[in-house]
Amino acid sequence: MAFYTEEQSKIISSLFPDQAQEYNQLLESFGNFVEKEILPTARTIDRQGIFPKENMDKIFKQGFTNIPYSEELEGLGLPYPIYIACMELVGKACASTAISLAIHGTVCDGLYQFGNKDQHEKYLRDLITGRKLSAFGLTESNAGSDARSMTTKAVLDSSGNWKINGSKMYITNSAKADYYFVFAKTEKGFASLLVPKEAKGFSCGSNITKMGLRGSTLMGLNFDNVLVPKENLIGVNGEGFEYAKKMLFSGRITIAALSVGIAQAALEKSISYAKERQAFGKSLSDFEITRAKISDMMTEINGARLLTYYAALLKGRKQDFGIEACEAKLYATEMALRVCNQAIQLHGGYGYTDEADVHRHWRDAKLMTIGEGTSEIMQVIISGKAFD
């Protein structure tokens, strides 16, 4: 079975078919890549919570997160679906290195939405190209679904410069990320601000252990009377949150193709081991209700692909994503727990073992409805659709 498979395949051929050649091509150079220089390392990486930098620094190379930005900026120029399809497949291969590289994404998103053009090529070109690593800083200790009760606080000094004071919290690419693309209360509303890691005043916590994406950092940000430039301020004073909710509704985008890549993990490894284990003197793979479940996980991993690539084909486009990437979001991130769930059971007893590398995929999973906006405040944006 091939890393890229043939489910992706078919979609981008749908999608472009005057490109799909080409973009199948190049879909398939990369999960090739991905299988022999990323997955090898996924396991030791978990275990024994390794940031994942050496993993990064090697996708970036490739041109991953270049892939939709024009070739001004050092992009590639590519829709918007082939870095999704890519990022299905970094997913698959190591959800730690996957989601570090999706929250560096949305930070890279919004800067080119937002940014000006002399933002832009000081700050975005370094970070599409890999040479600069950064984080989203919006969650606070009070204020996770409930972002406008935020209480970190930005004022301009008498020099003209951004002064920054309090905590944000569950921060992945903590003390990693070069530039912190910050949501602060100001005296008209919030604002988005562009701190640097060498910025005096500002720290990070210590790092969070958590259950699952133990190779990434999670950690709190301080600040403490941080000063940073005027010039820092992206947009304009008093929008920060509508960015911060298009920033969001992007990277759902993200998260539900990195979700579509761990559950397909769990099914390949589920596939192989019903093949090869035997019970009641046949293989596992020729009972009913061993198919009846892969036939499952096949169809809903497929269906949240679909949703995924069709949120990614909009937001390409220029359309109006923002439900269409939380229907992803939700269905993805909901089908890969469903999806992990199964591929522990059909290993039996020997798939709640270390051993069978089959439950990180749960564990993974498992963030993938809470990041990004839970899934219930997923449901109350998709319902709005209905009601409002």
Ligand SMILES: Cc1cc2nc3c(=O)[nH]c(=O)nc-3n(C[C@H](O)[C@H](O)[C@H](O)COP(=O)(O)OP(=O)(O)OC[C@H]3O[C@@H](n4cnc5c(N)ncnc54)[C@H](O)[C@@H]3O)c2cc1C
Contents of the next structure:
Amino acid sequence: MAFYTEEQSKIISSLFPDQAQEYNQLLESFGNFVEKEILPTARTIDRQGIFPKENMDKIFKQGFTNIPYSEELEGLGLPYPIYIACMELVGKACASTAISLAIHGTVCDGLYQFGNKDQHEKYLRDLITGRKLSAFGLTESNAGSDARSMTTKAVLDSSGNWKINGSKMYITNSAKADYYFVFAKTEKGFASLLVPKEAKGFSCGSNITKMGLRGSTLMGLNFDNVLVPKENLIGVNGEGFEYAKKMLFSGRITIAALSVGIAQAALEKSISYAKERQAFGKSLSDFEITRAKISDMMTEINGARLLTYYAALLKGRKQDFGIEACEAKLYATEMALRVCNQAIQLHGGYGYTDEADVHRHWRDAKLMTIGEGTSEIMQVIISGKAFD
Ligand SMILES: Cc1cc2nc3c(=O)[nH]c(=O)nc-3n(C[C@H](O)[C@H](O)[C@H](O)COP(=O)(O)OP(=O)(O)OC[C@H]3O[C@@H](n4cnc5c(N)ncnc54)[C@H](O)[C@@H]3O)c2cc1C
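Switch from the form predicted on its own, shown above, to the form predicted in complex with the named molecule and output its structure.
Every component of the complex follows; first up is the chain already shown.
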């Protein structure tokens, strides 16, 4: 079985019949690279909590983050679903690497959508090519799902700089990022500001250990009279919260893709194990119950994949995609948990041990139902379409 799966290839061919051969060759070769270079590092990254900088640099060199951007920004100018198919492959190989890239990608997307030409030249070019890394600072200790209740404030002081005070919580890529895309309250509502790591008064807390995605960093951010030039305001003062919402809609497609990748990894391990493990004089794969489990896993994964690539297609075509992104995230992340749970079950006692690598997938998948909007918040948004 190739790392870039037949199921992915069929979807890409249906979405882009005229370029099917070109795109599938590109994705197959990216899949081969990821299998060779990234997959073998995943277990150690998880066990030792190593930030996957080396992996990210290798992936940046392959032109990953710049896939959907225009050539004048050093992008590859390829359709958004190609980026999403790559995200699935990285998620399948190493979820710690994928989450760090996904958050970075959300920032690139926001800067592209809401930043001006100067900001594209000064920051985005370095970010999409991976010369610099970014983080997304929205959540606070008392403002997670209810992000509007954030208390971090920014005021334009007499010297023409933005002065930021407050703190953020649970920020991925903390201490590793060069730029922090931060949301703060202002006299006009909310603003988004780009804070460079070296800004005076800015600091990151200590690393928060967690059950999965152990290679990615997670810290709080502190702003103690941090001054950033007024040119670091992204877009319009007062629109920051709208930008956050739009960035999260895009981010949710990447989280869905990553979850599909994690589930695919768990499925492939389960199929191999079912063929090899003997019980009652047969392979597990000879039991109908095993086959039923595998068939459900395959069906659920491909269902989630279709929702995800469809949301990506809409985004790439600049059509409304917010609800579809939430549906993809809700279904794909909950699906990944179900699939990974079954994968542990299929491995029996071995699946519960650290010797097997299968519970890593469940631990990694769990965050996906929480980050970039919990499953319950996805339900609130999706059902809002029916009732609000
Ligand atoms: C590993 C990790 C990485 C993260 N990375 C980032 C990052 O890079 N940047 C960033 O800004 N944030 C990040 N976060 C924060 C993450 O986005 C929040 O944890 C998430 O949005 C949930 O917020 P909360 O933890 O405050 O939970 P709460 O909002 O307190 O929610 C607690 C529970 O209540 C439920 N709930 C809340 N409101 C409702 C409602 N209206 N209806 C029904 N149920 C509801 C929730 O679904 C949840 O089950 C990260 C978190 C983790 C754990």
